[in-house]
Amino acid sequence: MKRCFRTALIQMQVGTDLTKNLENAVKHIQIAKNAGAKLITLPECFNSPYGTNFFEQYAETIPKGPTCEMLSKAAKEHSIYLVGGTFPEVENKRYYNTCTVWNPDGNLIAKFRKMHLFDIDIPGKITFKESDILSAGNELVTFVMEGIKIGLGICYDLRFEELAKLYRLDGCNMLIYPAAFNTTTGPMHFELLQRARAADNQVYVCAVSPARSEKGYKAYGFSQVTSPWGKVIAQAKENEEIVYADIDMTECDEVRQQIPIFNQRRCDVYEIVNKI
């Protein structure tokens, strides 16, 4: 089991042209592979603008459609594990914000639908309601990369510690969140939440944002890799950028041995249970 590897988070610009978005993703995947990345992650809504008025227009079935075809081909061509950010999915006339994962053979090995929908209202700053068009997923999803178990979440899911805790209890050493936080809540909470999820659960956390755009929805950026100690080990700014981090899973072992909080949990008093 290889416990050391390089990961890359692709913080890319996203526009209204689907073909150009896919081409931009392919270009950055190539760059990341050439830099030695084994696990590469794209951002939330990497093939379309982010917004309730775009989800239906850009939605595809999985594993059909140009986006899945590109992801499968790229994973196989570069012999990588590719977390395909998210893109709008349609099934039985219902729409989802979905993350797919592809192995080095180009096979689809995981599909996670955003569980917690982004419905918020901050007066004078931002109002957004994903549930106007999207349906919520109801399943935790993990995949295994050469013996390393990785859990998936999407953006607003990062705020819910219970989801991350269930992944840790299921044996995950890393959590990945494609996440287009906005410029209102991003400066306050994006780094904080990642560090909290990492420290609470003694796992690596990767969160991948689109680059900030001057038009339409303004993503915060600042894609980040956080260690199981809760330390930020790599972070982007707001523009298009690839974030690299060399991951050593023995850090998970070390922090869990030195601060054994999971052996000290008071399950006689409280418990988090997966009812699915």
Ligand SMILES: NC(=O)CCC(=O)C(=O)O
The other form holds:
Amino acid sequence: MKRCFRTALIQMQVGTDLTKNLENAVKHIQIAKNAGAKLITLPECFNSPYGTNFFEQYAETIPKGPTCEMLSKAAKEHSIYLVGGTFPEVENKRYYNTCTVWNPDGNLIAKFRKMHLFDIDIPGKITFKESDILSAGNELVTFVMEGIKIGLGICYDLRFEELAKLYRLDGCNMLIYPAAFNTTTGPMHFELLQRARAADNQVYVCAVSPARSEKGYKAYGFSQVTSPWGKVIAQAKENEEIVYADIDMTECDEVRQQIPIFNQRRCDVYEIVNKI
Ligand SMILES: NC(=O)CCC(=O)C(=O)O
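Having seen the form predicted alone, please provide the structure of the form predicted together with this ligand.
What follows is the whole complex; the chain from before opens it.
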């Protein structure tokens, strides 16, 4: 089993023109493939601006629609695993923030709906309420890339350590979060949360943001790859950029063997605490 590979995080600029957004994604996927990436991830809301007033307008059904068509074609053409960021999905008149994953044959192999909706209120800074429009997903979703199990989350999901732990317990070695943190919470928490999820669970963590835009919602940027030791191994700044990292799954084995926290957990005590 091949346990080393190159991954690429596409921190791309996103605007209001759907076709241009898809073309921009295609262009960057091609560049990342040429640089040797086998696993390529796009950001949260890569086909539309991020905002509750845009979700209905840009929503598509899965797997029909121009966005899925583009993702499937790109994965097949470049023979890559493609984590298709997220885009607004509509099903039975309900809207979701959804991540799709495509294999090198261009087949849809996973679909994850954001589980924890981004509802926050920091007066004078940022108020956002995804739940005004979106419904939450209820399922953990993983996929397997050449024997490596990868768990999915979307942005705000990164704050919930329970989700990450469940993925580790399910055998994941890597967690991927398409994300669009903002410029208030991003500087405080984006890197910290990724390092925490990685160190807690001894997994690689990748989080992929859109590039900072001039207008509308200002995504934080700073897409990042963190090792199972909790070390930042690659990080973008705020502009359009591709982040590359060479992943070596033996790092997961080493940290788990040398610091064996998953064999040392005091589930007997946690069980009592959980009952309080
Ligand atoms: N798109 C999101 O879920 C944003 C999450 C975020 O910015 C946070 O602070 O959490």
